[in-house]
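Just the one chain here, laid out as structure tokens, in the form predicted on its own.
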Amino acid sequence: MDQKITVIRVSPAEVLDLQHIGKATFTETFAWCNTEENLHNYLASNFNTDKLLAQINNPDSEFYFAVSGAEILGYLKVNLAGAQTELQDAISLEIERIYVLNAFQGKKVGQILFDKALQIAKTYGKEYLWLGVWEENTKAIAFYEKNGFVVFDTHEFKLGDEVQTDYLMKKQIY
């Protein structure tokens, strides 16, 4: 990866290079903790392609993948209003989704994609950002807290038959 890292929109014509991108980083991430099928099954219902045309076509949700010349090394999706997940808050902007291929991690690539959704939020003139975590990603938790997020609360995550705990993080802007 000797290019620069670049960061542009998805447009709906990219529909299946997010679907691609978003599957396999959400399995190199959580593959090593989660049955195959509850796997298979989470991947079907959150990344088949008329799910993610809808939200690429919602004016509150944006996708960005992190791009270095015709590679996508992960993307970012943010959320306002009332595609928010949990707190649809007025003054906030939820980042759904920031996710890196393995290859890429360490690379800065998901501070690239970070500093994207903090300038959203800025240009949005949203008050704080808010997201939610798995409490056994510790490697995200760390990167979000050397970024300003502190847990705030904590909600449930159901993949296929298991119920996970996420932490719910902030982190205010004005």
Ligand SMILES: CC(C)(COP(=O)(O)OP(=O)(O)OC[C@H]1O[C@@H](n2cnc3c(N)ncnc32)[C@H](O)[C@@H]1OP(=O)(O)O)[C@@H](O)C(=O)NCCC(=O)NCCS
Given for the second form:
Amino acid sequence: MDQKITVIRVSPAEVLDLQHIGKATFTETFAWCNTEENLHNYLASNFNTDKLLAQINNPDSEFYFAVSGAEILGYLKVNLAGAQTELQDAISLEIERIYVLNAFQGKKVGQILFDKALQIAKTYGKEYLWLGVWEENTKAIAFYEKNGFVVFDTHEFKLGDEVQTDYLMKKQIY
Ligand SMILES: CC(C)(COP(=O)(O)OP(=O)(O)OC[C@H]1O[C@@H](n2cnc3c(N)ncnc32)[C@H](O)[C@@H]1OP(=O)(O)O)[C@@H](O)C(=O)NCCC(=O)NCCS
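Could I have the structure of this protein in the form predicted in complex with the ligand, to go alongside the form predicted on its own above?
Up next: the whole complex, starting with the chain shown before.
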């Protein structure tokens, strides 16, 4: 990672790059705590190109890559309005995915992606950011707390036949 990190909006033409980083980062993060079958099924149903293309083309969802030169280091997915997976509040922005490849963690890539999400929320005049995070993902929770998020609720998340608890966290902007 010799060059400066920049953030670029993902276009439909980049769907295969998005699929690649999406699967790679999800696997790095969650393979250790899920069965191979559950993980495989989750990746197949959530990271297939049809679904990703529909999401890229949804006017209420935006994907961004963090890049250094030609290398993709991580990505961000934010949702607005009806594209939010819960709440669907007109004054909120959801960070649905913020993932950095293991090899590039701890180098401010996550911070740069988070700052982008905050900037988007402000640009659209949103009043708060929110997200769901697995209660045992202590690394991500620490990162969110450092960035001013607090837990306000919990919900259940199903990964195959495993039911997991997510914290819902929010950060007030105004
Ligand atoms: C969570 C994640 C996005 C953070 O990205 P990152 O690039 O590693 O974090 P950064 O280097 O930008 O760190 C930014 C700040 O958060 C802090 N931070 C990052 N990880 C932390 C941790 N494990 N504990 C405490 N603070 C942490 C850093 O110390 C840094 O603060 P500083 O500027 O005071 O040093 C990244 O670890 C990741 O992709 N994890 C796997 C995927 C995942 O769990 N995503 C969230 C799913 S809900």
